[in-house]
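Take a look at this one chain, the form predicted alone, written out in structure tokens.
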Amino acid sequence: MSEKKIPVIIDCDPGCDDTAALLLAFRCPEFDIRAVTTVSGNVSLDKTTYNALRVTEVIGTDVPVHAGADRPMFREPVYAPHVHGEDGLLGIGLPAPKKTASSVHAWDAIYREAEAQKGELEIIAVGPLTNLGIALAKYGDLAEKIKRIVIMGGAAQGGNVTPCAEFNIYVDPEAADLVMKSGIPLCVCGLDVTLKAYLTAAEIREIKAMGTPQGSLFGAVTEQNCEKVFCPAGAPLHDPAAVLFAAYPDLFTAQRCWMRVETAGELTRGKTVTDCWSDAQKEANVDLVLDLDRERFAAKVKALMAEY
């Protein structure tokens, strides 16, 4: 562990999984959570600034909870409640949250921690990207003051809500596309590792079985994903695989490549055109992670939730 800890934003929608990356996300110590900023996907934005708030106090934070955009930046939203539930947390009873969302907009607080963390500042993005969308049109500096961001989104090869997009990606890639094109270092944890970084439905009643709040609330919203067609062997943690890379990247392996967002096509909405391999010769602009060493990676999770 470093000594210093790395100041984070959590850009997320939750949703399941985002609820999963937040659990854990707070129990690494290599990070200082500044902010959880939350915008439109899995559910609609009342709902996933509202989940942010539940979760964050399950947690037992104080950290600021900052509402985004509504919609994605030129289209109209997209939510999947047939993962999620209609609430986003397929109905768990969690109490209902005694504080409220910052009155401050999540890209207005993005580009004041970037500000204050004088170039220092990651964010961890497990959503669509709009908020980041808006943060980079309203604000012409913010790029050269963001050290990087790791995003859960993507697929160089095939998709979730298309067979060739992510569900992130395709639900706003104009601000995917942005974010593509702004010159910040970017790591990119899409599907290719994120099916691949699972735990078996015996690590996940382990982790319940610890006996706190936080570790029923894990097991919870993970395993309803046990036993799924594209990830037989268990339950796919897609975002806190992004968080588990931000903190621990030895656990996984990546390569450098170009990406960019497809925005125009109909069939082919929200893919990740990528390219590590071919005769282009464009210049890599992010680190696309690959693969993981799953054995590894279900052990830091347990050793993470066992920290509650």
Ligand code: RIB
Second form
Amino acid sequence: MSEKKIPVIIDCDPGCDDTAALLLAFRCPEFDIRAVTTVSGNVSLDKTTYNALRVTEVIGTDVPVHAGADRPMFREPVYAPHVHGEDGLLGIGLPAPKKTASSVHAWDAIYREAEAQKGELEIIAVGPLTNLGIALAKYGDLAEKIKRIVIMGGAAQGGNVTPCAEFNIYVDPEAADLVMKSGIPLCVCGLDVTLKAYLTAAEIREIKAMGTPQGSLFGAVTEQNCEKVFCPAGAPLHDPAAVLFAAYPDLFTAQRCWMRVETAGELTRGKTVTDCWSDAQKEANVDLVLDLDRERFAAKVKALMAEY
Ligand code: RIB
Ligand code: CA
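Beyond the form predicted alone, can we have the form predicted in complex with this ligand?
Let's see the whole complex now, leading with the same chain.
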């Protein structure tokens, strides 16, 4: 590992798997996490922000939390309480946070940190991409200041909100397409890989058995998704897959391809249209992550959680 840490902002909508992603990210020695930014997604912005504050206090970090967009750029909000619970964390009784969110909006925090990091800042975006869409719209020179964005979102094939669309992209397709067109180096961890990035029930039990508050929280936010029809072998770790890709890309397989987002269709809203399954000759703009070594992924997740 090169000694220089990667300066990172985690943009999220906690959310259960976002919580698992935060737990893991703060134990990756590769990262210098500069901020957590929140967005409306799994639940409303007030709840995703409250959850980010509560979860970062369980983690034990004083990294700032910046609230961002309370709705998509051009559409009505879409939430997923049926997956994450009304409060976004399945009603598990985490203590109320002692700290409050920063008064600096997420999009302004992203720009300021991008400037401060002199082109080295990476964003791990695991919620709807509204904050990045707004930041790109507000700051014309932002794209040249961000080194890379690793996205949990989309799918070359299929979807989980509609047959065509994955939740993060479906919620705000216009913001997602602004990101796709931005020219920023992009790595996309869609359902193609995240449904393979699972932990088994036994592996989750191992983490819970570590006996730490963080291990208990990890178990509480992952076990409910175990062995469902969309992933019979275990619990898919959508957002943690993006975090681990950013830190340990050798666990994964990716290919260069072209990708844009459908924003005009009714049935196809939020589809990530990609040419990786065709011979269309378009200029590639993303590294699409399609596969991983699951055993090594699971071992790394356990090793990181054991660091608490
Ligand atoms: O489709 C999975 C994604 O949507 C994850 O980021 C999950 O947290 C939800 O936001
Ligand atoms: Ca998320």
